Each structure stands twice: as C-alpha cells, then as structure tokens.
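Next comes just one chain, in structure tokens: the form predicted on its own.
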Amino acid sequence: MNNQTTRISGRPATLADLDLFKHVEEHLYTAVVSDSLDELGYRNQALREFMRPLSPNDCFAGWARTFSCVDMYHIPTEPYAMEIAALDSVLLGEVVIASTAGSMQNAPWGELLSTAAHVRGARGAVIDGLVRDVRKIQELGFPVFARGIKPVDSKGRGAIIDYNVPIECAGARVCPGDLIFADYDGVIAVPAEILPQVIQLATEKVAKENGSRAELLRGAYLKDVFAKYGVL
C-alpha cells in the first residue's frame, strides 16, 4: 500500500488508488480516520449522524465525484439534462457524493443511477437526501448511504445544478478528489492535501488498538494499557 498516493483529477483511478481504497476498507475504520483528522486539526470532516447506510456491510473509499443539488417547483424543459452529464462524467474508482442543502422534498438517488455509476466503476454513493428503488439498490449489490426513503422523483422536485465542485454535504465541506471513507459507523471526506498524513496516523493508531485490545482481553487494567499505549 502507498502511503504517498495523490489525487490527479479527471482521471480513472490507477493500482495505486486500488491499492489505497482496499487498504482503507480493509484495515481502517471511520473512527480511527476521524481521530486521525481530528489531531492534525481538521474536526469537522465527519458528515451528520444521519448519513446511514441502506445495508449494514456497505463499506468503501475512494474519490469524491461531488454533485450539487437543489430543489425546485418546475418542470424545465429538460429535466434530466445536467443528471445525466453528471453520471456520465463518473470515472473508476469515484463516490458519488451529494448536497441537497438539506433537502427532503425528492429522492434524486434510485436504482437506475447506481447502475449507471456501478458500471463506470463508482465506489459507492453518499447522498445528503433521499433516495428510492432500495430493493433493486441492494439486490444489484451498490452501496449507497442517505439521510432516508421516499418513492417520489426529482422531476419538478429537484435537479443538479453543477458537479465536480465544492460542496457542502451533510454539514462536512468536500471537494473533488477528497477521499470519501463510509462504514457502518458513519462517512468521512478526507482532505486529499493531508491524505497520506491520515493514512499514516490512522494505521499507526490501529496497530495500537490491536495492542489495546489484546492486553485488555488477557485482563489488563485500562489505566495500565493507556499508559502503555495512549490510545482509547
């Protein structure tokens, strides 16, 4: 695993990224990752508790593909046009990360654009929303966190604006090329301008939690093993 890979935009992701993203789904977890934010001073990187997954396994990392989503009380002409731009656009190894300005008015988020996304090779979607199709979600096997579930359209509800920008999403700033890790536990953006940093102290972290953890089951005391290891 390469602790030093970068995020060159607008380009698929390479062996190194895979390497990255199985390394981070396999060893890390979103906590360690958050307390590794959290001691190089970045505290607010972990999106509102509210982000929940649509099966209890889901679990990936990679790219943030960014969309920005608002609502809206027409139909246009066109009401798909910059949906589908944004879908076509996702390369290998992205997550579909978007902002709703808090929105429950429409699930912009079902099953034909995780198909979409799942077949370019998208990670994962992270949606400050809602979505719909759950059961066609699952059974295609893409995992999606969302803030809920409602059967209604985005058609003369909602519409993306832009993608590939800045945003905000459940109250965490992401931009593209940001690392998007989502477990059980919640969903973290990570920076990609300290990425490596967070690599390193998450996984140096883990290892002593593992040693935490084995000394605490053979029936250490906790002041004994936080002195030892100075973790909790």
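Having seen the form predicted on its own, could you now give me the structure of the form predicted in complex with another copy of the chain?
Keep in mind that what follows is only the chain, not its partners or any molecules around it.
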C-alpha cells in the first residue's frame, strides 16, 4: 500500500471516459464487478450494506474525488475554506466520495453541495455519513448514496479537512482516481491500476450468466448447471 500521498490534481473526463461510464452503467452491475475484483484478488472493494441510494434508480460510474470529513465540536475561524476549495475543484466525470469516520452527529451533504457538484459535472456522490435536503436532491436528479438522513447542518458539527487523498469509505479503501460504481446493490471501488482487466472480466461474465439463468428457469437442478458451467 502506498500510504504516502500528495494531493492529486486529476483531469476532466475525456469522451472515452464518458463512454466507459455509460458502458458500466448500462451493461454491467456492481455484483459482477465485485466478482471480477475477487477473481483478481481484490476482495474488499465493496462498501458496506448501510450505504443506500436516496432514490431507487440512482446508478452512476465516475472517477473518485475523495473528501475527508471529520467531526468538530466548535466553529473554527474559517469553517468553509477547505469545503469551498474541495467542491469548486470537482471535475467533469467525477464522483464525490466522502469519509466521515462513520459520523452520526453531522450531515455533511445536502442540496447546496449537490447543486454545486452537479453543475461542475459530477456524476453522483457517496457519503459515508448523514445527508439532508433529500427531497430537493431528488428533484435535482443528482444521485446520492448515504448512510442515513438527518436535518442538521455541518456548521459546528464537522468540517472537510482534506480532499484528493486516500480515504476509507464504509469499510473500503478508496484512492483518488479509482472508478466508483453504484447501483441498487450498493457501491464498489475499482482501483485505477486494474480497471481494464476488471471491465473485461465483468463484461465476459455478464454474457456467461445468461446461459445458466436460462437453464435454471427451464427447471434444471443447480447440480447439473454447476457441472456444465463450472460456476454458481
């Protein structure tokens, strides 16, 4: 693990990136991507089960733009300096993904930040913590996964202390530039260095699954399907 990191600037998504995101969103799903990661020995890339979408059809893929939020118990001198810098630096094709160390006292995400991220070209947000303004976020159409909902502001409860650094989000390590993919089954982080293999393996696996599903629907026993396809 390369633990020593400096802040990474990133670049806006290219047309090829946007095509990739579309392929992932429309043809793959997080479960098959998780299996492909398992096959390559990356077994802890899925975020924990408490990360749920605000709207049932929320689904997106994009490059991780990490935020590091922490709890606070007072209002510092410049409470928003880092938050403003973090949000304003979001680039086309990124997914805001925030660690809060599992905070249940603070709701570090709401309508305003959703709007700001949306107009910068972000594809969604993944907040390992609480959020608010959910109805307005749903109206905006910006997809967000979060741990829970509570109507409190972050002022005097927490702050963003860094961004574009490695974080832990809902049990998985996420580095800037990882591919974040979220659908109804949850959220998965694909490390940048193995992305091509993962996409290829997952695309192949989707095709294969159609065979076993069809046989099972015709009434075949698992024993025979497994003997034929070698997978379950």
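Numbering follows the first chain given and starts at 1. None of these values were measured; they are calculated from a predicted model. Superpose the two forms; the largest set of C-alphas matching within 1.5 Å is the rigid core.
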>> My question is whether E25 is one of the residues whose C-alpha shifts by 2 Å or more between these two forms, given a fit on the rigid core.
In response: no
task = With both forms fitted on the core, give yes or no for whether the Cα of A16 moves by 2 angstroms or more between these two forms.
result = no
